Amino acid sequence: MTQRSSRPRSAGYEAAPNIALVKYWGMRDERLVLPNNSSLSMTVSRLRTRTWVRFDPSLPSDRLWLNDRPAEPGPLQGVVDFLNLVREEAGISLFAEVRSLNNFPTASGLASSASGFAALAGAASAAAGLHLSPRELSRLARRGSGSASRSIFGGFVEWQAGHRTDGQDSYARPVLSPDHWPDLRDVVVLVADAPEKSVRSARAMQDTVRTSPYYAERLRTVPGRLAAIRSALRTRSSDRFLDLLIEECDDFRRVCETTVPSLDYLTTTSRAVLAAVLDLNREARHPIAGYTHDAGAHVHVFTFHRHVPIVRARLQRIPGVADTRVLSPGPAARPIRRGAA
């Protein structure tokens, strides 16, 4: 149950972009971010949102400073929906000043509105008076980018996509924790010049749901794999893991470039990338790496501790990669002062 405190005030939050290792694509209710199927992601170290809320009476209407310079209209619009349930749920009418910082490219595929919006959550919502238990985070994350509701917590994460019309039981939860397989690596590859999505993942999904013809085949087969792989890291079955993150990455990309119109988030390195990791596995005769990606042209390639120097080489030299992180399972969304580093 919400418990509110009588006097709003400032709060910080940061919380880390998830990779989504089984996709969600297409909503049932888009008002309320409720999904057609679960979804499998790993939070992920090193990359983070910092925010900071702080209400105001002085202040004449919401604003939003994104990595120190001030929001364009749409990414403002987004926080001020977002900010308003909050209000609601605090019963106040005070607008907010919120500074958001993330240490990795926004709008590139990276997963920036998983990890700004559950920062959002968590510092509007303490900045507010509420005191959130996490089910409940995750809950108000996903009002604003159904991808933030896994990022509350750390390591493995379940969306549960639920069946309530309300939404209630549509949540996330911690599956396995951060150092359940210690050895598991993610390679990010940043691909230069990647583009800014000029289409929200939010109105592209539904674009989807309305016109592939493979997105019922889609939802059909998703639960099985999502077990499938859930079993997998359970177990640490590192070959059937690899391989099944393969097939769902191009399951869910099929239904994207069937799209109409078509959703072709890749670019020829990007794709490149992807060629380069199916060649690394013909040459080991098993799999030593998997790639995924979102709606964006970065790509993440997953592989274990002792293959990372032979992927990340091989991955270096195609024409396009402006740089590659190696991340690890990440923390869950924690507050912060203002002050921290």
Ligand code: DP6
Given for the second form:
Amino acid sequence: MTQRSSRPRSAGYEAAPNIALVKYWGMRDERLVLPNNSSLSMTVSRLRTRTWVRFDPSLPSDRLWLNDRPAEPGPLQGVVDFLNLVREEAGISLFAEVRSLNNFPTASGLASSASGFAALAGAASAAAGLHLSPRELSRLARRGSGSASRSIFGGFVEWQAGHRTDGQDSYARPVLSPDHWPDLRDVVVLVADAPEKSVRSARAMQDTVRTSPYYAERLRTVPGRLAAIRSALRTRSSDRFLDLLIEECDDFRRVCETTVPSLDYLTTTSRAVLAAVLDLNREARHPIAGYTHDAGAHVHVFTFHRHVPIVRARLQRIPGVADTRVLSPGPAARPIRRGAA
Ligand code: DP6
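Show the other one: the form predicted together with this ligand, since we just had the form predicted alone.
Full assembly next; the chain just shown is listed first.
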């Protein structure tokens, strides 16, 4: 059914990035974005994407503004493909203007595709007149970027891989609230030598699936590690949580580095950050910090409120560290009130 509305319909939605504690890496269905393994993340505080969508009968094509600039063809195509899904679901054929603002650097390794597609899912579905539950929004956001399925929820979030071929059981759900572990901190270490992210993770991960000799082993070990990390979070077992975080990150990096051609996301500075975390733990004689990183050079150093000064001071001394930002578990995605631009 194609329904033409004579007046523009608009809506705004905001969402925060998330950092994967257990990574999604590899898909069983690329079109539906169905992962090979379940993943677990923390949605962060302070950072957010705000997106407004307006379906307008007077528009000759879709338009996208990213941080007040017309978007490049690559990101525009991703948004057009996503809007096509929403149009199909809502039975409309209008083009849309999309305006998206990040309060953090885009493509800096701070997961702007996760917050971006989560906010777009919320804004586009509402503007199209669809009334989706958070679970339905998570399924929809997944189609834009797998990690976006998790940014619909706040706190600690699990995206269950699911088994169905139609993807209906592949969505995220909140497992622990943002205030579950109030003194947990994510010190984001921004490195000056980070290159611009060139290849989307969705493409890079399929190279790993095809070529890394360790990928099959990773798939066997991830479910056990995910359950262990979930349990360490639930019981607030800090030593165990930090050890497991490092173990998972090292495993993820191993399959990336053994991909052909090799996926080497870290720079000299990022590697010095990982080494400094291990040194700090050795000196303290127990884990006070743990690291993780996604498909980029910036590093997320997890620690606790009381250790932030010592951890931060050590990391900021490393040549090539441009900045650090201290984040906490953050909120779920939500609509933006009308008038709040
Ligand atoms: C390493 O779902 O963000 O961050 O949008 O194509 O870049 P693209 O893919 P995306 O890939 C996430 C990969 C990861 C791990 C994770 O977030 O679980």
